[in-house]
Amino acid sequence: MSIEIKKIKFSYDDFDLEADLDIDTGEFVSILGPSGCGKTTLLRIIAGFNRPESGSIIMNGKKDITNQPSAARNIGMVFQDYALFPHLSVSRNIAYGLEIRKLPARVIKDRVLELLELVQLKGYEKRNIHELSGGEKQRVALARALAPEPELLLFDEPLSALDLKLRKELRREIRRIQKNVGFTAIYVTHDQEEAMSISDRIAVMNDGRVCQIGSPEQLYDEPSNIFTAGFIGTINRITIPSDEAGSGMMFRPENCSLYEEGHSDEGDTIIKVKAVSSEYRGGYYSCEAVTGNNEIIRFYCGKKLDCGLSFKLKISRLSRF
């Protein structure tokens, strides 16, 4: 399923959402942004839970589903809090949507077994929900959403309640299943690393607007605005008096290194700084230094730098905004 979100507008209290977004069939797109930026509201509009004030949602290039009930959209949704039925077994939770459609018992059983294998929960059919871990519950929720074979699957921060190690494991599983099945996915998250690792494209949102959309590489290497540059990864902002514009330069931590006399290329910028901190990250140090203008620079280094040490940094790939 392809989705075209055209000039959607939605307001509540003092918040206004305006969004345009096109998603191709089979694409995995994450909507990324801080809390309160409108990403979940936009997801609920796509799902049919909220009705926009204006604009349209077009499915497969021709069908307008803007005013269609959510139950008629063939869209599945995976929630942050699982939304499983605690009184039903794993298999009955997965089968729920199929039972509502009154499919034959044999068809339902086969589909449930197929999905249990897909989400790697084979043998869990008779387990009660309270016997499952958080990761297992989310796998059941994913299987239940997939059961009716939706063309589009929506994820509303599904992994935010899990610990970091489990989040990384499950996001790989979600991506594996999405590629295996081939459904279109829209994934809401506030976690930049999560969005970068799982997405074909990312739509960065702030204050009810889509700031930029592109591949993870495009957003990181070629941000089109200051918000995207600062929200995707880490960015340094410094003033360079010798620059013809006088200021407004930015660069990533990996484009900065300790300067050694005679080891610079044409176009590199050399600045004097003083070390503020060095945090060991396993194999390297994440460091902070301060310039003469009291601007903080974050960079990576192969050795620990003593606080207060004065030295020079070599900077490449400076960008102006």
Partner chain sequence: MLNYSAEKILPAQRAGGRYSASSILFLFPVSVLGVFFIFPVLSIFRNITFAGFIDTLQNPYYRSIISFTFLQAAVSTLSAILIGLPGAWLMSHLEFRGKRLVNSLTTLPFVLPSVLVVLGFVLCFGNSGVINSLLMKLLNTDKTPLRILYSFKAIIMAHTFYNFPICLRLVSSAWSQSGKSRIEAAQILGAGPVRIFRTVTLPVLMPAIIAAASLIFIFCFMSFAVILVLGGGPSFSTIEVEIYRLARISIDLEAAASLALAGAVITALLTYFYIKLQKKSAAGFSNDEAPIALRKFGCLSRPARLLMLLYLLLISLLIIGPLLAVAIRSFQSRAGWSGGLVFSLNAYKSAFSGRIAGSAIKNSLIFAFSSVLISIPAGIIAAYASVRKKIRFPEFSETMFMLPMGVSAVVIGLGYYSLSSIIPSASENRAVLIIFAHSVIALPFVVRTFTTGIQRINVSLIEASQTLGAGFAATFIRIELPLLKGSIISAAAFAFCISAGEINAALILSDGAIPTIPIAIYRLISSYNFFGACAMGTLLMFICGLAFYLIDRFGGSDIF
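In this text, all values refer to a predicted model and were calculated from it rather than measured experimentally. By rigid core we mean the largest C-alpha set that fits within 1.5 Å across both forms. Numbering follows the first chain given and starts at 1. First, how it differs from the form predicted together with the partner chain.
If you fit the rigid core between the two forms, you'll see the Cα of R101 move by 2 angstroms or more.
Starting from the form predicted on its own shown above, please give the structure in the form predicted together with the partner chain.
There are no partners or other molecules in what follows, just the one chain.
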């Protein structure tokens, strides 16, 4: 299912949200941004929990669902706090959406078993929700959301309550299942690594606006604005006095290295810096150096640089902002 979010406007207290977003069928799109940027609000508007003041949400290019109640939208959702029904067993939780649709008991039973297998929880049917670990709960929540076969699945920071290892494991799982089943997914997160690893495209949001949408590579390599650049990965910002415009420039740490005489290409920029610190990160050092303008530069280096050492840095991809 494709979904178009057209000129959605929503305000609450002194916060206002304005967003446009197009998502293709089968696409996995993350909405990434700092807390308070409006990403969850946008998701809740899509889910039908919040009603926008203006704008529309179009499904599959034709169906306007802006004013439909969420129950009628056939959109699944996975919540940050799992939102499993505590008074129902694992299988009754998964069966819930199917029971609402009044499917025959046999069909429901088969579907529940199939889903449990999909989320690797075979044999958990009779379990009580309270007996599950966090990871297991989120698997059940995923199975439950998938049960009515929604064409669009919304994820609201589903992994943020889990530990790092489990988070990595589960996001791979989610991506695998999404590819298998083929639903469209919108995934809200504030974790850029998570967004990068799981998504086809990422929408970066800040202060109620979508700053940029693109593949992880695009956003990283060609950020269209300073916020995106700063939020995804690390950037260094410098001003180069010799530059005609005299304005600020930026570059990624991995695009700069120690300058060795004769090893520079056309377009490389070379600047003089003084080492401030180097920390060993296993296999490489994460270093900080300071320019003549007192601007800090972060970069990676194969050897330890003593504090106070003066040297030259070669920057290969410098861009203006």
